[in-house]
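Consider the single chain below, provided in structure tokens and representing the form predicted alone.
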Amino acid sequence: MAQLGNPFDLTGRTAVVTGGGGILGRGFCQVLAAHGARVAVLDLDAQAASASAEAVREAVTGAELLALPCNVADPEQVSEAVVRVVERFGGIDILHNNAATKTGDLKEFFEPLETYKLSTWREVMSVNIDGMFLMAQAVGRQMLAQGRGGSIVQTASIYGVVAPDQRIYDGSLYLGRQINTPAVYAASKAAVVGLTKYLAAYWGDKGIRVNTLTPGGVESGQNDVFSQRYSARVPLGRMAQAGEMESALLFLASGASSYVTGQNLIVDGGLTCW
């Protein structure tokens, strides 16, 4: 049945983003709150969730957030973010699972694969998919006590779904650092996927939709030659912009997409069609 008025509209809706003061968290959150959302902007720095929350708050007449650190990674910090969101807002109705690290020592996250150390890849490990499941079990769980279901959207990269091209890295800098994508980014972002699908299927009776953005390269600090190389891969002949990301999240958060679930966006440029 057709849907009457606007479909992408969250009026009276509260979402929960995690990593909401990073790269993309900020502009994730501007535009669940442009579109009529209570939005709870959890990060595990409390300082960028409050300037994230203070940014979208400047941006968006009447706006209404909360910001709190969280540690996805950290049981009981989980539990203990849902039930403020909840006492603040009175339920959730939406979640991005977005929170991922490059943990706290960039030159052991980018170790070459014969070196890297499982001590590294537990960490990134435990924040990428333990988190994934952490929050959306609380939050999961939170929905099915409110009865009126909910969207649930998990954040995994293009390298969940392909390999890296490792030539494009030779001379390839981030914010002045060789860079490089480990290992064990790809195989927690192939996990998101997986976790995604399991959770549609668990859920869809009880209309919790589950699906996932899976963002190609988006420009953040790159330097031209990584840039180049990468823009040279991809049919359109770009990286992405953060702001193209955000649409698509409206789309799967919003009644726009009532009968989505178990998929995975990818909004890559047409990186992954040749």
Second form
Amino acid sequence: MAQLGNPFDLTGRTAVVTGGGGILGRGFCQVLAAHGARVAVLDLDAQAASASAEAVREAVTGAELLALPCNVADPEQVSEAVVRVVERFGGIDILHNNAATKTGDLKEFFEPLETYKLSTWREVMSVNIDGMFLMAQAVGRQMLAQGRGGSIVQTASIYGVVAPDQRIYDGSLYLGRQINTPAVYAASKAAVVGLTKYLAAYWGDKGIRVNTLTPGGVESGQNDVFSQRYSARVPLGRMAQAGEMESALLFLASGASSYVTGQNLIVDGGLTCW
Amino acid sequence: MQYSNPESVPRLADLFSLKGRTALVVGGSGLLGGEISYAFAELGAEVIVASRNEARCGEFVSTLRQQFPGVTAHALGVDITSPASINTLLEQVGEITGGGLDILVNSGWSGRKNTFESISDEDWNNDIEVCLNGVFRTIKAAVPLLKERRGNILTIASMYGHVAPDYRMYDSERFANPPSYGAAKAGVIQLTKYLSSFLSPHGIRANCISPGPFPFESTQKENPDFIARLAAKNPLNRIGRPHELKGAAVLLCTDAGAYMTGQNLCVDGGWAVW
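Switch from the form predicted alone, shown above, to the form predicted in complex with its partner chain and output its structure.
Below, the chain from earlier opens the complete complex, with every other chain and molecule after it.
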């Protein structure tokens, strides 16, 4: 049981974070660890997972971390990862389904809709939604076996809720490359919202809560043109800082949200409210 | 398509017909209500147009009769802030129809120009009185007549009943969107959902249309910059043309929409999708 008076406390809990080596992932791992959770950092990129775990270890004294390479689109790797987490930490209480892919080929990923390749579409779907299903399935089984419920948080996107205004991409660069939001990204993220609601209803009587965390655009490597155009569409007038998603995750992962399930917590500076 | 008995399948022309039906359109001589009155007359309904401006209502009805010879139309005065006036209206409607009503449309609106800072208690109450309480009151008085014909209800809300205005488009003086407006319209949307559930045992459907930007012609002529701002906010990149509400109103109010209830149909050029 969480310490009385601090419903955000995660002491004694184990969390699994997929995409734990990514832009947002490292912060997610850190906030969970800082509040007492043991954290399994899963990432397709073994080095990124290790670097993330190492950084959190340095930042949070006494944190227990396990870095695991895992392709969430591969059922065997998913099962294997869950076994290893349970071997090491004894169980799983929190799953943060956070992995998403731009694939290994950014040119294909940002290809215009009219010429978008089905193979790219499927590759993105295999991680963004198949991966969430596989992880939720494997971890859900473990949570059911433990019989003490759990919390699953799934990262979606504002573009799973509303459409992108294509005008903001004119002259917009990400890490020096012309960008857009591909349809497959929007479709996969909308699917996340649906999966969340389904699972929340499905496992509700087992005490497993499932919620969506929807970040707005996070400052990471966009050029000023993009940043300004995007920010103009946001009531708060700016992009998000990565850290601004972490408190929302902590809320959803912890007992602070013990009566919240099936919801989509949108952290977007107000983008979707007008 | 497979039908067990193709001959029993209703034809579209019959589903969309309003011959033999009577519609009461409150606010039915206005910018949007007028289009709905026209649409119903075009499909053969007897139309009762009611508004607080009985003279304008009378002129409107005589034009409507000229446009659709053979259609029966009536002009009645009503003050939807007055329960007595509404009761009188429904008595008159009952006399016209010999009891019963097939369609009730609430398109009445009046509001005062305000911002959140400028709005007084009195102005707030006035707007809520007309835009929300007037709708409630009219529906409550009309339900006995609607029950006799298993009729249906159409309320007119607004995009600002489900998203907030981007206040940068308004200058607070010539253009203002008072907080009371959205609050009342959100109330209308929810009241509609409530009624769809509550009145379903009587076979009465209740639906809502949320129009996007449909500024008055005078506003369009005097303020092209404002119109350009509204247009640019919209995926279809233009403001609405009042006749573009006709299709939605007809779908919801005829037998073509017999399995739709509790819905909020957005006719807004995509306003809220991004």
